[in-house]
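One chain is shown next in C-alpha coordinates, namely the form predicted alone.
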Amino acid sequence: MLEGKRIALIGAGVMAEVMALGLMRSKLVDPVDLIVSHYRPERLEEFATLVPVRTTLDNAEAYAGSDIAVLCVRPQAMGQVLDELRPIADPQTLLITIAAGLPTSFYESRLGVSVPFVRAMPTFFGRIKAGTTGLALNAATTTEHLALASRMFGTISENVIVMPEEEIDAFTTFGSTTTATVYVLLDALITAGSLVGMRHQASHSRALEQVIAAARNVAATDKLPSQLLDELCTPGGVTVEGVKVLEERAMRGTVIDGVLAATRRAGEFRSKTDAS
(Lines of atoms letter the chains of each structure in order from A and count residues from 1; the text may use other names and numbers.)
(Lines give C-alpha, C1' and ligand atoms only; values in the text may rest on other atoms or scores of the structure.)
Protein backbone atom coordinates (compact mmCIF):
# COMPACT_ATOMS: atom_id res chain seq x y z
CA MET A 1 0.00 0.00 0.00
CA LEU A 2 2.87 2.42 0.74
CA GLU A 3 5.17 1.14 -1.99
CA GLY A 4 6.02 3.94 -4.43
CA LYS A 5 4.33 6.61 -2.31
CA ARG A 6 6.35 9.77 -1.73
CA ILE A 7 6.25 10.73 1.93
CA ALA A 8 7.30 14.05 3.47
CA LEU A 9 7.98 14.49 7.18
CA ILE A 10 7.79 18.21 7.88
CA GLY A 11 9.74 18.66 11.08
CA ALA A 12 12.60 16.51 12.33
CA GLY A 13 11.84 15.99 16.01
CA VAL A 14 11.73 12.77 18.00
CA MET A 15 8.42 11.55 16.54
CA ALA A 16 9.57 12.24 12.97
CA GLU A 17 12.67 10.20 13.72
CA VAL A 18 10.60 7.34 15.15
CA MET A 19 8.29 7.37 12.13
CA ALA A 20 11.18 7.42 9.66
CA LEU A 21 12.84 4.50 11.42
CA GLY A 22 9.55 2.58 11.44
CA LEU A 23 9.01 3.15 7.74
CA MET A 24 12.55 2.05 6.92
CA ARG A 25 12.27 -0.97 9.22
CA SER A 26 9.07 -2.05 7.46
CA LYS A 27 10.80 -1.93 4.05
CA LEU A 28 7.52 -0.58 2.63
CA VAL A 29 9.12 2.72 1.61
CA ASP A 30 12.28 3.28 -0.43
CA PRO A 31 14.61 5.85 1.20
CA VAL A 32 14.50 7.94 -2.00
CA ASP A 33 10.74 8.34 -1.49
CA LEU A 34 11.10 9.81 2.00
CA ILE A 35 12.09 13.44 2.56
CA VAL A 36 12.46 15.30 5.86
CA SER A 37 12.47 19.08 6.36
CA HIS A 38 13.64 21.17 9.29
CA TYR A 39 14.86 24.71 9.92
CA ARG A 40 18.17 23.68 11.53
CA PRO A 41 20.76 22.16 9.15
CA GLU A 42 22.66 20.52 12.01
CA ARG A 43 19.52 18.58 13.01
CA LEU A 44 19.02 17.42 9.43
CA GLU A 45 22.63 16.23 9.31
CA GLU A 46 22.09 14.31 12.53
CA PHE A 47 18.80 12.90 11.21
CA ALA A 48 20.40 11.68 7.99
CA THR A 49 23.07 9.80 9.94
CA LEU A 50 20.29 7.89 11.75
CA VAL A 51 17.99 7.34 8.76
CA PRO A 52 19.24 7.46 5.14
CA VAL A 53 16.65 9.90 3.77
CA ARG A 54 16.64 13.05 1.70
CA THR A 55 16.55 16.30 3.67
CA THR A 56 15.74 19.94 2.99
CA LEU A 57 15.52 23.25 4.86
CA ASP A 58 12.45 24.18 2.80
CA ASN A 59 9.09 22.87 4.07
CA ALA A 60 7.35 23.71 0.79
CA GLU A 61 9.97 21.73 -1.13
CA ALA A 62 9.34 18.70 1.08
CA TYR A 63 5.57 19.00 0.62
CA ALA A 64 5.58 19.59 -3.14
CA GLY A 65 5.06 16.38 -5.07
CA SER A 66 4.46 14.24 -1.98
CA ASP A 67 1.61 11.75 -1.80
CA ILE A 68 1.56 11.91 2.01
CA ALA A 69 2.82 14.82 4.12
CA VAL A 70 3.08 14.52 7.90
CA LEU A 71 3.26 17.70 9.97
CA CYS A 72 5.66 16.87 12.82
CA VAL A 73 5.98 20.37 14.30
CA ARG A 74 4.95 21.93 17.61
CA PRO A 75 1.45 23.44 17.82
CA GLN A 76 3.00 26.87 18.40
CA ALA A 77 4.82 26.69 15.04
CA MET A 78 2.00 25.17 13.03
CA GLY A 79 0.49 28.42 11.77
CA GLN A 80 3.76 29.53 10.19
CA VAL A 81 4.29 26.15 8.53
CA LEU A 82 0.76 26.11 7.09
CA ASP A 83 1.27 29.62 5.71
CA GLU A 84 4.31 28.27 3.85
CA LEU A 85 2.26 25.40 2.41
CA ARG A 86 -0.89 27.37 1.56
CA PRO A 87 0.23 28.51 -1.94
CA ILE A 88 0.90 24.91 -3.00
CA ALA A 89 -1.77 23.06 -0.99
CA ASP A 90 -2.76 20.07 -3.11
CA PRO A 91 -6.11 18.19 -2.83
CA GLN A 92 -4.25 15.11 -4.11
CA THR A 93 -1.87 15.03 -1.13
CA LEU A 94 -2.93 13.36 2.10
CA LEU A 95 -2.04 15.73 4.94
CA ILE A 96 -1.52 14.31 8.45
CA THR A 97 -0.75 16.15 11.66
CA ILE A 98 0.58 14.75 14.92
CA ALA A 99 0.30 18.05 16.82
CA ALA A 100 -1.84 18.06 19.96
CA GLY A 101 -4.75 20.39 20.55
CA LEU A 102 -5.23 22.00 17.13
CA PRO A 103 -8.62 21.18 15.53
CA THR A 104 -9.13 20.24 11.89
CA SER A 105 -10.84 23.60 11.28
CA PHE A 106 -7.56 25.38 12.09
CA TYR A 107 -5.73 23.56 9.30
CA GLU A 108 -8.56 23.92 6.80
CA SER A 109 -8.89 27.66 7.34
CA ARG A 110 -5.13 28.20 7.08
CA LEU A 111 -4.75 26.18 3.89
CA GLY A 112 -7.78 27.69 2.17
CA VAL A 113 -8.42 24.57 0.12
CA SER A 114 -10.07 21.23 0.87
CA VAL A 115 -7.49 18.48 1.32
CA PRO A 116 -7.76 14.95 2.72
CA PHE A 117 -6.69 15.42 6.33
CA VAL A 118 -6.00 13.20 9.33
CA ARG A 119 -5.35 14.21 12.92
CA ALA A 120 -3.16 11.49 14.38
CA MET A 121 -2.00 10.77 17.89
CA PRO A 122 0.87 8.33 17.43
CA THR A 123 1.86 5.76 20.00
CA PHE A 124 4.48 6.87 22.50
CA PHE A 125 6.24 3.54 22.06
CA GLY A 126 7.04 3.62 18.35
CA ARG A 127 10.62 2.43 18.82
CA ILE A 128 9.34 -0.91 20.11
CA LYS A 129 6.18 -0.95 17.93
CA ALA A 130 3.80 -1.04 20.88
CA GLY A 131 0.76 0.95 21.92
CA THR A 132 -2.07 2.49 19.91
CA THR A 133 -2.27 5.32 17.39
CA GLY A 134 -5.56 7.22 17.19
CA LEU A 135 -6.82 8.80 13.96
CA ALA A 136 -9.55 11.39 13.32
CA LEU A 137 -10.55 12.12 9.70
CA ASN A 138 -12.04 15.07 7.86
CA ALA A 139 -14.80 14.85 5.26
CA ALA A 140 -12.36 14.76 2.32
CA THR A 141 -10.56 11.66 3.60
CA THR A 142 -11.46 8.52 1.65
CA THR A 143 -11.21 4.86 2.53
CA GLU A 144 -8.00 4.71 0.49
CA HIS A 145 -6.52 7.63 2.46
CA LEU A 146 -7.43 5.91 5.72
CA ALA A 147 -5.73 2.72 4.53
CA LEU A 148 -2.56 4.69 3.74
CA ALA A 149 -2.52 6.39 7.14
CA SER A 150 -3.27 3.14 8.96
CA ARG A 151 -0.50 1.30 7.12
CA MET A 152 2.00 4.03 7.83
CA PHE A 153 1.26 4.25 11.55
CA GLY A 154 1.06 0.47 11.65
CA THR A 155 4.84 0.45 11.15
CA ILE A 156 5.26 1.95 14.63
CA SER A 157 2.05 0.90 16.42
CA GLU A 158 0.57 -2.33 17.65
CA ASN A 159 -2.92 -0.95 17.00
CA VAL A 160 -4.41 1.86 14.88
CA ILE A 161 -7.96 3.04 15.66
CA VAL A 162 -10.31 5.65 14.21
CA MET A 163 -12.27 7.94 16.52
CA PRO A 164 -14.42 11.08 16.37
CA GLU A 165 -12.33 14.24 16.48
CA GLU A 166 -13.98 15.39 19.70
CA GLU A 167 -12.42 12.39 21.47
CA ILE A 168 -8.85 12.68 20.22
CA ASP A 169 -7.71 15.41 22.63
CA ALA A 170 -8.70 13.27 25.62
CA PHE A 171 -7.09 10.24 23.98
CA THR A 172 -3.90 12.26 23.48
CA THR A 173 -3.56 13.93 26.85
CA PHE A 174 -4.65 10.89 28.85
CA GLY A 175 -2.14 8.69 27.01
CA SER A 176 0.80 11.05 27.30
CA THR A 177 0.13 11.88 30.95
CA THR A 178 -0.31 8.21 31.83
CA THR A 179 3.06 7.42 30.26
CA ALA A 180 4.73 10.35 32.01
CA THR A 181 3.20 9.34 35.35
CA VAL A 182 4.62 5.83 35.04
CA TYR A 183 8.07 7.27 34.26
CA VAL A 184 7.90 9.57 37.30
CA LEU A 185 6.71 6.67 39.46
CA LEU A 186 9.49 4.37 38.24
CA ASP A 187 12.13 7.03 38.87
CA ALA A 188 10.84 7.57 42.42
CA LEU A 189 10.68 3.83 43.15
CA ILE A 190 14.23 3.26 41.90
CA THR A 191 15.47 6.06 44.17
CA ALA A 192 13.50 4.64 47.10
CA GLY A 193 15.03 1.22 46.51
CA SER A 194 18.50 2.73 46.77
CA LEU A 195 17.53 4.52 49.99
CA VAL A 196 16.44 1.27 51.66
CA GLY A 197 19.73 -0.43 50.82
CA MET A 198 19.38 -1.94 47.34
CA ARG A 199 22.08 -1.41 44.75
CA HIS A 200 20.96 0.91 41.97
CA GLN A 201 20.81 -1.75 39.25
CA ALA A 202 18.94 -4.15 41.51
CA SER A 203 16.49 -1.40 42.47
CA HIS A 204 16.03 -0.51 38.80
CA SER A 205 15.34 -4.13 37.79
CA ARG A 206 13.02 -4.81 40.73
CA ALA A 207 10.94 -1.66 40.21
CA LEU A 208 10.60 -2.30 36.48
CA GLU A 209 9.69 -5.95 37.05
CA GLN A 210 7.00 -5.07 39.59
CA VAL A 211 5.40 -2.33 37.47
CA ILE A 212 5.23 -4.58 34.40
CA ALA A 213 3.89 -7.52 36.44
CA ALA A 214 1.28 -5.34 38.16
CA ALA A 215 0.01 -4.04 34.80
CA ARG A 216 -0.12 -7.58 33.39
CA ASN A 217 -2.01 -8.73 36.48
CA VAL A 218 -4.65 -6.04 35.99
CA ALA A 219 -4.98 -7.02 32.31
CA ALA A 220 -5.38 -10.70 33.22
CA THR A 221 -8.24 -10.29 35.68
CA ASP A 222 -11.72 -8.79 35.83
CA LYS A 223 -10.94 -7.20 39.17
CA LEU A 224 -10.50 -3.47 39.57
CA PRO A 225 -7.05 -2.14 40.55
CA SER A 226 -8.56 -1.04 43.86
CA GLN A 227 -9.65 -4.63 44.56
CA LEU A 228 -6.19 -5.97 43.77
CA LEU A 229 -4.73 -3.32 46.08
CA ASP A 230 -6.98 -4.51 48.91
CA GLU A 231 -5.79 -8.09 48.35
CA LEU A 232 -2.16 -6.95 48.51
CA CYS A 233 -2.49 -4.95 51.70
CA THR A 234 -2.62 -7.27 54.70
CA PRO A 235 -4.15 -5.47 57.71
CA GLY A 236 -1.36 -4.26 59.97
CA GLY A 237 1.28 -5.32 57.44
CA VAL A 238 4.18 -3.47 55.84
CA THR A 239 2.55 -2.72 52.48
CA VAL A 240 -0.52 -1.07 53.92
CA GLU A 241 1.76 1.23 55.94
CA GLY A 242 3.37 2.45 52.71
CA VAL A 243 0.00 2.87 51.00
CA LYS A 244 -1.21 4.89 53.98
CA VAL A 245 1.52 7.45 53.32
CA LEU A 246 0.63 7.59 49.62
CA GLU A 247 -2.98 8.29 50.55
CA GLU A 248 -1.99 10.94 53.10
CA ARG A 249 0.14 12.68 50.44
CA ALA A 250 -2.82 12.55 48.02
CA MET A 251 -1.00 10.56 45.35
CA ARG A 252 -4.29 9.49 43.73
CA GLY A 253 -5.59 13.05 43.57
CA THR A 254 -2.27 14.34 42.26
CA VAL A 255 -2.32 11.88 39.38
CA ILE A 256 -5.88 12.89 38.47
CA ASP A 257 -4.95 16.58 38.66
CA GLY A 258 -2.03 15.95 36.32
CA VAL A 259 -4.29 14.44 33.66
CA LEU A 260 -6.77 17.30 34.02
CA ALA A 261 -3.97 19.89 33.74
CA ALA A 262 -2.69 18.32 30.51
CA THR A 263 -6.23 18.32 29.11
CA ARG A 264 -6.65 22.00 29.98
CA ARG A 265 -3.39 22.75 28.18
CA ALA A 266 -4.68 21.07 25.03
CA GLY A 267 -7.82 23.19 25.35
CA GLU A 268 -5.65 26.34 25.51
CA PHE A 269 -4.11 25.48 22.15
CA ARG A 270 -7.60 25.04 20.72
CA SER A 271 -8.95 28.30 22.18
CA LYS A 272 -5.98 30.27 20.83
CA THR A 273 -6.69 28.97 17.33
CA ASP A 274 -10.37 29.88 17.68
CA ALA A 275 -9.36 33.42 18.68
CA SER A 276 -7.08 33.77 15.68
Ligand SMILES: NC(=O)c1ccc[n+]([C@@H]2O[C@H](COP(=O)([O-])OP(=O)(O)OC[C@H]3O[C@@H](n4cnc5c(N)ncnc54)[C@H](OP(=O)(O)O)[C@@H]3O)[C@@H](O)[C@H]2O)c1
Given for the second form:
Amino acid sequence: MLEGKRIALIGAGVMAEVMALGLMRSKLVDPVDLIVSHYRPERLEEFATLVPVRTTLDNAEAYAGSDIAVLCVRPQAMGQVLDELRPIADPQTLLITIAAGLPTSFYESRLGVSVPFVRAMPTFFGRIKAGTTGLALNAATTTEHLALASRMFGTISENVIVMPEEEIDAFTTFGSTTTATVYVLLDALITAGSLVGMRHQASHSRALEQVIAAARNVAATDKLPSQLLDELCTPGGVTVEGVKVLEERAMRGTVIDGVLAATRRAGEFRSKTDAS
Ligand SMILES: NC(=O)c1ccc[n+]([C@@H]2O[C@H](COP(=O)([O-])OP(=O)(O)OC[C@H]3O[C@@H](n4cnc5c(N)ncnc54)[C@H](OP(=O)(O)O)[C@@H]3O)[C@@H](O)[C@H]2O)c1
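Output the form predicted together with this ligand next; the form predicted alone has already been displayed.
Below, the chain from earlier opens the complete complex, with every other chain and molecule after it.
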Protein backbone atom coordinates (compact mmCIF):
# COMPACT_ATOMS: atom_id res chain seq x y z
CA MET A 1 0.00 0.00 0.00
CA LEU A 2 2.78 2.47 0.88
CA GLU A 3 5.12 0.91 -1.67
CA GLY A 4 6.03 3.40 -4.40
CA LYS A 5 4.36 6.32 -2.58
CA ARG A 6 6.43 9.49 -2.31
CA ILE A 7 6.39 10.75 1.26
CA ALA A 8 7.48 14.19 2.51
CA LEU A 9 8.20 14.96 6.16
CA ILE A 10 8.13 18.73 6.66
CA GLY A 11 10.16 19.88 9.70
CA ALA A 12 13.04 17.52 10.51
CA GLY A 13 12.62 17.38 14.29
CA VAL A 14 12.34 14.56 16.79
CA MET A 15 9.02 13.20 15.51
CA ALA A 16 10.11 13.35 11.85
CA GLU A 17 13.13 11.29 12.87
CA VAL A 18 10.91 8.74 14.65
CA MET A 19 8.62 8.50 11.61
CA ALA A 20 11.48 8.20 9.12
CA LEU A 21 13.09 5.46 11.21
CA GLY A 22 9.75 3.63 11.49
CA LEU A 23 9.18 3.80 7.73
CA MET A 24 12.72 2.60 6.96
CA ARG A 25 12.49 -0.20 9.54
CA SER A 26 9.21 -1.38 7.99
CA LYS A 27 10.87 -1.61 4.56
CA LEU A 28 7.55 -0.46 3.08
CA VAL A 29 9.17 2.67 1.69
CA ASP A 30 12.29 3.02 -0.43
CA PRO A 31 14.66 5.71 0.94
CA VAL A 32 14.55 7.50 -2.45
CA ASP A 33 10.79 7.97 -1.98
CA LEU A 34 11.24 9.79 1.34
CA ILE A 35 12.16 13.47 1.47
CA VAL A 36 12.62 15.60 4.59
CA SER A 37 12.71 19.40 4.78
CA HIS A 38 14.10 21.85 7.33
CA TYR A 39 15.29 25.45 7.22
CA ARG A 40 18.68 24.69 8.84
CA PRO A 41 21.23 22.83 6.62
CA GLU A 42 23.14 21.48 9.65
CA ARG A 43 19.99 19.78 10.94
CA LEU A 44 19.43 18.17 7.54
CA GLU A 45 23.04 16.92 7.49
CA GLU A 46 22.58 15.46 10.98
CA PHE A 47 19.23 13.91 9.95
CA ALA A 48 20.71 12.29 6.83
CA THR A 49 23.45 10.64 8.90
CA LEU A 50 20.75 9.12 11.16
CA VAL A 51 18.34 8.15 8.36
CA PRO A 52 19.62 8.09 4.77
CA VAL A 53 16.82 9.99 3.01
CA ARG A 54 16.64 12.85 0.53
CA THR A 55 16.66 16.32 2.11
CA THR A 56 15.79 19.88 1.08
CA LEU A 57 15.83 23.36 2.62
CA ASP A 58 12.58 24.16 0.78
CA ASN A 59 9.33 22.94 2.38
CA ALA A 60 7.40 23.57 -0.86
CA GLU A 61 9.88 21.44 -2.83
CA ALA A 62 9.37 18.56 -0.38
CA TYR A 63 5.60 18.89 -0.65
CA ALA A 64 5.39 19.26 -4.44
CA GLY A 65 4.69 15.95 -6.13
CA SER A 66 4.45 13.95 -2.91
CA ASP A 67 1.61 11.47 -2.44
CA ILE A 68 1.64 12.01 1.32
CA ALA A 69 3.03 15.08 3.11
CA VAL A 70 3.32 15.09 6.90
CA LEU A 71 3.57 18.41 8.74
CA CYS A 72 5.98 17.71 11.61
CA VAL A 73 6.60 21.27 12.88
CA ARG A 74 5.42 22.65 16.20
CA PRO A 75 2.04 24.46 16.23
CA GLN A 76 3.77 27.88 16.49
CA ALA A 77 5.53 27.34 13.11
CA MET A 78 2.50 25.86 11.34
CA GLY A 79 1.03 29.11 9.97
CA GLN A 80 4.30 30.01 8.24
CA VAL A 81 4.67 26.54 6.71
CA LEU A 82 1.06 26.55 5.43
CA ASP A 83 1.66 29.97 3.82
CA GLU A 84 4.59 28.40 1.92
CA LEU A 85 2.41 25.48 0.74
CA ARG A 86 -0.70 27.53 -0.09
CA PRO A 87 0.31 28.45 -3.70
CA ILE A 88 0.92 24.77 -4.58
CA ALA A 89 -1.73 23.05 -2.39
CA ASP A 90 -2.75 19.96 -4.32
CA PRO A 91 -5.86 17.77 -3.82
CA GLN A 92 -3.78 14.78 -5.12
CA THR A 93 -1.56 14.95 -2.03
CA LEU A 94 -2.79 13.54 1.27
CA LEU A 95 -1.84 16.17 3.86
CA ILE A 96 -1.31 14.94 7.42
CA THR A 97 -0.49 16.99 10.49
CA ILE A 98 0.88 15.62 13.74
CA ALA A 99 0.75 18.97 15.57
CA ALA A 100 -1.16 18.99 18.83
CA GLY A 101 -4.11 21.30 19.32
CA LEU A 102 -4.62 23.02 15.95
CA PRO A 103 -8.08 22.26 14.49
CA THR A 104 -8.65 21.14 10.89
CA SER A 105 -10.40 24.48 10.22
CA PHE A 106 -7.07 26.27 10.90
CA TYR A 107 -5.34 24.34 8.09
CA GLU A 108 -8.27 24.59 5.68
CA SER A 109 -8.62 28.35 6.04
CA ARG A 110 -4.85 28.91 5.83
CA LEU A 111 -4.54 26.77 2.67
CA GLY A 112 -7.68 28.23 1.10
CA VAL A 113 -8.40 25.03 -0.84
CA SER A 114 -9.93 21.68 0.07
CA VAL A 115 -7.39 18.85 0.23
CA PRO A 116 -7.61 15.37 1.79
CA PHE A 117 -6.47 16.03 5.33
CA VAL A 118 -5.79 13.95 8.44
CA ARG A 119 -5.11 15.18 11.96
CA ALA A 120 -2.95 12.50 13.53
CA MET A 121 -1.79 12.21 17.10
CA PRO A 122 1.06 9.72 17.08
CA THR A 123 2.22 7.87 20.11
CA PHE A 124 5.14 9.21 22.19
CA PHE A 125 6.49 5.64 22.06
CA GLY A 126 7.22 5.54 18.32
CA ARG A 127 10.82 4.39 18.80
CA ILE A 128 9.59 1.19 20.46
CA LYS A 129 6.47 0.87 18.28
CA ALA A 130 4.13 0.94 21.27
CA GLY A 131 0.93 2.82 22.07
CA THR A 132 -1.86 4.12 19.85
CA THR A 133 -2.01 6.76 17.11
CA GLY A 134 -5.34 8.60 16.84
CA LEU A 135 -6.58 9.84 13.45
CA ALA A 136 -9.31 12.37 12.62
CA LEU A 137 -10.12 12.71 8.90
CA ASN A 138 -11.75 15.53 6.94
CA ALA A 139 -14.58 15.09 4.42
CA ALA A 140 -12.20 15.04 1.41
CA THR A 141 -10.49 11.80 2.50
CA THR A 142 -11.29 8.40 0.99
CA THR A 143 -10.91 4.85 2.30
CA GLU A 144 -7.60 4.72 0.42
CA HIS A 145 -6.33 7.76 2.33
CA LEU A 146 -7.33 6.11 5.60
CA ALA A 147 -5.50 2.92 4.60
CA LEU A 148 -2.35 4.93 3.73
CA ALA A 149 -2.38 6.86 7.01
CA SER A 150 -3.07 3.69 9.02
CA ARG A 151 -0.23 1.85 7.33
CA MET A 152 2.16 4.73 7.84
CA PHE A 153 1.43 5.23 11.56
CA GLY A 154 1.33 1.45 11.97
CA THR A 155 5.11 1.54 11.46
CA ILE A 156 5.52 3.49 14.74
CA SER A 157 2.47 2.41 16.79
CA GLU A 158 0.95 -0.76 18.08
CA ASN A 159 -2.58 0.45 17.20
CA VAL A 160 -4.11 3.09 14.95
CA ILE A 161 -7.66 4.26 15.66
CA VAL A 162 -10.02 6.71 13.98
CA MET A 163 -11.99 9.19 16.07
CA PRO A 164 -14.17 12.27 15.57
CA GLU A 165 -12.09 15.45 15.62
CA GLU A 166 -13.85 16.64 18.84
CA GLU A 167 -12.16 13.76 20.68
CA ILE A 168 -8.57 14.13 19.51
CA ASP A 169 -7.58 16.95 21.91
CA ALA A 170 -8.67 14.98 24.98
CA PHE A 171 -7.00 11.85 23.52
CA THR A 172 -3.76 13.87 23.19
CA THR A 173 -3.69 15.60 26.57
CA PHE A 174 -4.93 12.58 28.50
CA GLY A 175 -2.29 10.40 26.83
CA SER A 176 0.61 12.75 27.54
CA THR A 177 -0.41 13.49 31.14
CA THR A 178 -0.91 9.77 31.84
CA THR A 179 2.65 9.11 30.64
CA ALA A 180 4.01 12.06 32.64
CA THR A 181 2.17 10.91 35.79
CA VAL A 182 3.67 7.43 35.52
CA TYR A 183 7.17 8.91 35.07
CA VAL A 184 6.75 11.13 38.17
CA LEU A 185 5.41 8.14 40.12
CA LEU A 186 8.29 5.88 39.06
CA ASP A 187 10.85 8.53 39.93
CA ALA A 188 9.34 9.01 43.40
CA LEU A 189 9.19 5.24 44.00
CA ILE A 190 12.86 4.83 43.08
CA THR A 191 13.79 7.51 45.62
CA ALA A 192 11.56 5.85 48.23
CA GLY A 193 13.27 2.52 47.55
CA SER A 194 16.65 4.12 48.28
CA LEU A 195 15.25 5.63 51.49
CA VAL A 196 14.14 2.22 52.79
CA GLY A 197 17.64 0.84 52.20
CA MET A 198 17.63 -0.62 48.68
CA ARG A 199 20.56 0.03 46.38
CA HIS A 200 19.67 2.54 43.65
CA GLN A 201 19.82 0.00 40.80
CA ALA A 202 17.75 -2.54 42.76
CA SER A 203 15.19 0.11 43.64
CA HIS A 204 15.01 1.17 39.98
CA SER A 205 14.43 -2.34 38.62
CA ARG A 206 12.05 -3.35 41.42
CA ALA A 207 9.88 -0.23 40.95
CA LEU A 208 9.84 -0.65 37.16
CA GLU A 209 8.98 -4.35 37.40
CA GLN A 210 6.12 -3.68 39.82
CA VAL A 211 4.66 -0.89 37.64
CA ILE A 212 4.81 -3.06 34.50
CA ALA A 213 3.32 -6.08 36.33
CA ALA A 214 0.56 -3.95 37.89
CA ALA A 215 -0.39 -2.57 34.45
CA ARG A 216 -0.32 -6.05 32.89
CA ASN A 217 -2.51 -7.32 35.71
CA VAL A 218 -5.12 -4.63 35.02
CA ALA A 219 -4.99 -5.45 31.31
CA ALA A 220 -5.44 -9.17 31.98
CA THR A 221 -8.57 -8.93 34.13
CA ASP A 222 -12.05 -7.38 34.04
CA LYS A 223 -11.57 -6.08 37.56
CA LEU A 224 -11.26 -2.35 38.18
CA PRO A 225 -7.97 -1.02 39.60
CA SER A 226 -9.87 -0.19 42.82
CA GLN A 227 -10.89 -3.88 43.18
CA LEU A 228 -7.28 -5.00 42.65
CA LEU A 229 -6.19 -2.47 45.29
CA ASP A 230 -8.67 -4.04 47.72
CA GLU A 231 -7.24 -7.49 47.00
CA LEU A 232 -3.68 -6.18 47.51
CA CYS A 233 -4.40 -4.56 50.88
CA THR A 234 -4.73 -7.18 53.63
CA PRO A 235 -7.01 -5.67 56.31
CA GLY A 236 -4.86 -4.32 59.12
CA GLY A 237 -1.72 -5.08 57.08
CA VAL A 238 1.24 -2.93 56.05
CA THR A 239 0.20 -1.94 52.48
CA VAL A 240 -3.10 -0.42 53.58
CA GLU A 241 -1.14 1.76 56.03
CA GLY A 242 0.76 3.24 53.07
CA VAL A 243 -2.45 3.67 51.04
CA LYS A 244 -4.00 5.59 53.95
CA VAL A 245 -1.19 8.16 53.70
CA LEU A 246 -1.69 8.44 49.92
CA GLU A 247 -5.40 9.15 50.55
CA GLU A 248 -4.64 11.68 53.33
CA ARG A 249 -2.27 13.53 50.96
CA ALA A 250 -4.93 13.41 48.19
CA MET A 251 -2.87 11.51 45.64
CA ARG A 252 -5.93 10.61 43.54
CA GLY A 253 -7.22 14.20 43.56
CA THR A 254 -3.75 15.49 42.65
CA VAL A 255 -3.48 13.13 39.67
CA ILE A 256 -6.95 14.19 38.46
CA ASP A 257 -6.09 17.90 38.93
CA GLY A 258 -2.91 17.40 36.87
CA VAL A 259 -4.91 16.05 33.91
CA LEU A 260 -7.47 18.87 34.24
CA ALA A 261 -4.74 21.56 34.40
CA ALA A 262 -3.05 20.22 31.24
CA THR A 263 -6.43 20.13 29.47
CA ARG A 264 -7.11 23.76 30.46
CA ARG A 265 -3.66 24.77 29.15
CA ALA A 266 -4.32 23.03 25.81
CA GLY A 267 -7.61 24.99 25.57
CA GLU A 268 -5.70 28.27 26.16
CA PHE A 269 -3.26 27.41 23.33
CA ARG A 270 -6.19 26.63 21.02
CA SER A 271 -7.99 29.88 21.73
CA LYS A 272 -4.76 31.85 21.09
CA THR A 273 -4.49 30.17 17.67
CA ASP A 274 -8.17 30.85 16.91
CA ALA A 275 -7.59 34.53 17.69
CA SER A 276 -4.44 34.82 15.51
N1 LIG B 1 7.36 14.83 20.74
C2 LIG B 1 6.30 14.03 20.82
O3 LIG B 1 6.29 13.03 21.55
C4 LIG B 1 5.09 14.32 19.98
C5 LIG B 1 4.05 13.37 19.96
C6 LIG B 1 2.95 13.63 19.15
C7 LIG B 1 2.88 14.79 18.39
N8 LIG B 1 3.88 15.70 18.45
C9 LIG B 1 3.78 16.89 17.59
O10 LIG B 1 4.78 16.75 16.61
C11 LIG B 1 5.24 18.02 16.19
C12 LIG B 1 6.75 18.01 16.22
O13 LIG B 1 7.17 17.72 17.54
P14 LIG B 1 8.69 17.40 17.84
O15 LIG B 1 8.74 16.89 19.23
O16 LIG B 1 9.25 16.61 16.72
O17 LIG B 1 9.29 18.88 17.80
P18 LIG B 1 10.69 19.37 17.25
O19 LIG B 1 11.76 18.38 17.56
O20 LIG B 1 10.86 20.78 17.72
O21 LIG B 1 10.49 19.35 15.66
C22 LIG B 1 10.01 20.41 14.90
C23 LIG B 1 11.10 20.79 13.93
O24 LIG B 1 10.57 21.70 12.99
C25 LIG B 1 11.58 22.67 12.73
N26 LIG B 1 10.98 23.87 12.13
C27 LIG B 1 10.54 25.00 12.73
N28 LIG B 1 10.08 25.87 11.84
C29 LIG B 1 10.22 25.27 10.62
C30 LIG B 1 9.92 25.67 9.30
N31 LIG B 1 9.37 26.86 9.01
N32 LIG B 1 10.22 24.81 8.29
C33 LIG B 1 10.80 23.61 8.53
N34 LIG B 1 11.09 23.17 9.78
C35 LIG B 1 10.81 24.00 10.80
C36 LIG B 1 12.19 22.91 14.08
O37 LIG B 1 13.44 23.54 13.96
P38 LIG B 1 14.01 24.45 15.19
O39 LIG B 1 14.03 23.59 16.40
O40 LIG B 1 15.35 24.84 14.69
O41 LIG B 1 13.07 25.59 15.31
C42 LIG B 1 12.29 21.48 14.62
O43 LIG B 1 13.49 20.87 14.20
C44 LIG B 1 4.63 19.04 17.13
O45 LIG B 1 3.63 19.75 16.43
C46 LIG B 1 4.04 18.23 18.26
O47 LIG B 1 2.82 18.80 18.72
C48 LIG B 1 5.00 15.48 19.21
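Note that the structure is predicted; figures quoted are calculated from it, not measured. Rigid core here is just the name for the largest C-alpha set that superposes within 1.5 Å across the two forms. Residue numbers count along the first chain shown, from 1.
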| property | result |
| --- | --- |
| Shift of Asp30 between the two forms at or above 2 Å (CA, core fit) | no |
| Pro87 C-alpha moves between the two forms by 2 Å or more, core aligned | no |
